[in-house]
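One chain is shown next in structure tokens, namely the form predicted alone.
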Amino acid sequence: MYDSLFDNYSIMDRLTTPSSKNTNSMWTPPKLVQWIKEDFEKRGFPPPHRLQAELLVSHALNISRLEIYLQFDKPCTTEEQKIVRELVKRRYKREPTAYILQYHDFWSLRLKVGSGVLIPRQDTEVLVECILEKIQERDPSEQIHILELGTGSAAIPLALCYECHNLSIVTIELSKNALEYAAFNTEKYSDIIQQRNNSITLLQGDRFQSISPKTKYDFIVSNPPYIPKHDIDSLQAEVKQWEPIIALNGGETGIDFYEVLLNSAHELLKPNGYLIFEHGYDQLHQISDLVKLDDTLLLDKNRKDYSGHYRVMVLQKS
């Protein structure tokens, strides 16, 4: 690691100094992507550092990632150098990529992401499939209601009305910041949303408080909050300086918010529905205990993430 944000190796010394027209022209968009890259692995940054480069630069430059490749021999305004300037010296602070663009790809959709509102990772798209394919063995000209508990960005709702039809979902989030990236992500695809005669309702509550037991759905589906309180300050400074850690803290050991899923089920789903929910990669065989204690919840499968850890389980009210 360095001890400066300003070293003798910094793209900050090499960026918008005074120069020779020649020196100048030496910044060229993938010029400029390949610095970054190297010295982002310098700093121990974690990966991917060629994607994190190619995001800031064509970000700055209001080009695509393609277009960084094409220019390869145009060099960079001493303007444009600046814009890349500031970025990199906002993720030297270790501010996430995805905060720094105001945006984050999940899915087929581009979500609006920031301060106050976790991102949506790729081992979610996993709980995304899990839940599709129980979908789709129900009647497609059926109306399938659905809870979620946590929404955080709405990544997963709009994921499933991207896919779907005749989806009516309520998702729950007790943060008022990440409702109001929700209702902005809802809002910006509300055309689609439509015309797969999709709903989604945004409410702001504390776990299912919010949620009369009249209504019963024939799903309920969270990424929860998993991270034990102790292992928090051990988790990467993008992570824990800068995410909401209303949605990473899972209680003392981690599964708190997996209790509150299997009580709720008994109440809030209907008979033969469905309770789908990601967890831990360490977490398996503690929520399967619990799991083990309800004779009403029958395991229906348990899947992988794309790393090879058990990461998403489904289970099927009796």
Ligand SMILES: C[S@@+](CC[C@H](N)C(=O)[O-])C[C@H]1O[C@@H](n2cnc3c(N)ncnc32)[C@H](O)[C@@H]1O
The other form holds:
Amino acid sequence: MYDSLFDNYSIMDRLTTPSSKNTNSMWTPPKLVQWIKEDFEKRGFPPPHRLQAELLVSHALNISRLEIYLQFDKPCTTEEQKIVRELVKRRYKREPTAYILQYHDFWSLRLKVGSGVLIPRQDTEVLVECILEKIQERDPSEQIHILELGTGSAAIPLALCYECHNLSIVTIELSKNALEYAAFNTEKYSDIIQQRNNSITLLQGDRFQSISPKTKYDFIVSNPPYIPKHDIDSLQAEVKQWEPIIALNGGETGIDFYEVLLNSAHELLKPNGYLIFEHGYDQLHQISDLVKLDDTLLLDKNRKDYSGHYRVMVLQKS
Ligand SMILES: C[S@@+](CC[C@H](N)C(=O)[O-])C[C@H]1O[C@@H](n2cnc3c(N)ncnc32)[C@H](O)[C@@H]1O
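Okay, that was the form predicted alone. Show me the form predicted in complex with the ligand next.
Everything in the complex follows now, all chains and molecules, and the chain you saw is the first one.
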């Protein structure tokens, strides 16, 4: 067992005493990781504990996760330990690791995130996969028009632009704060967007209110807010205390935005166009009941996430 990372003075003494034989008690990068991992476990923080510890240590020491283990016997300086301690203290307040790092990896992209924007989830990669499958059925030389509701960090349009050519994507986001992250991320990947002859237009707006019905789209895609209002309080602290409520709140029953999406599909989708969206792990039946009331949208498929829950619905306009 190591001393507490917060038991500052005894560690400092040993680290600064060149004759110290007690090398086991020196703080090296892997020991910091091990201590933080065990500490987070004891505190009951949500996993993965080792990954979070590695990310915090590599961020603090400005080294890669691999280098943590390559530098297995390199003592950390006082300053490095201080930086690690500050990051760990932020986690004690349940601030999400991605907000502390100011980035999150999604698909093959490193996206800027922080207070005011939802951290893209792994489940949303399943949504991207479903959209890509349908795009790949199209003639690759044709321009494809995509409309996205609730872009957040721009994770979905950027992942599509990373994989495809000839996409013209319009995204709508209500939150000005989230749009700033979307703008930063689209600028960061502007070379990739241009090289593949893609475009992303970011619009601030409420649902589809600012979208002209004269333009028709091949795809409408969305990962909308879908948590029932009264369930938000029961979410883990990292989510309910830190992530924007506007990105979570799907209304009384969680399905407000699916009604918007289904209604707009009539007006805004081209014939044979697709409406593809993510939903909550337990919302398949609720949303299927809504779809049954609609005789112009046909179910193409329901897709499960990697935990085995139905997560994405693909509908085609007849
Ligand atoms: C669940 S988040 C998804 C963010 C991002 N697409 C992703 O997958 O990481 C939903 C997004 O919808 C936005 N939003 C909420 N209400 C909206 C509205 N009325 N009109 C447009 N966007 C809205 C939120 O600000 C949030 O960024």
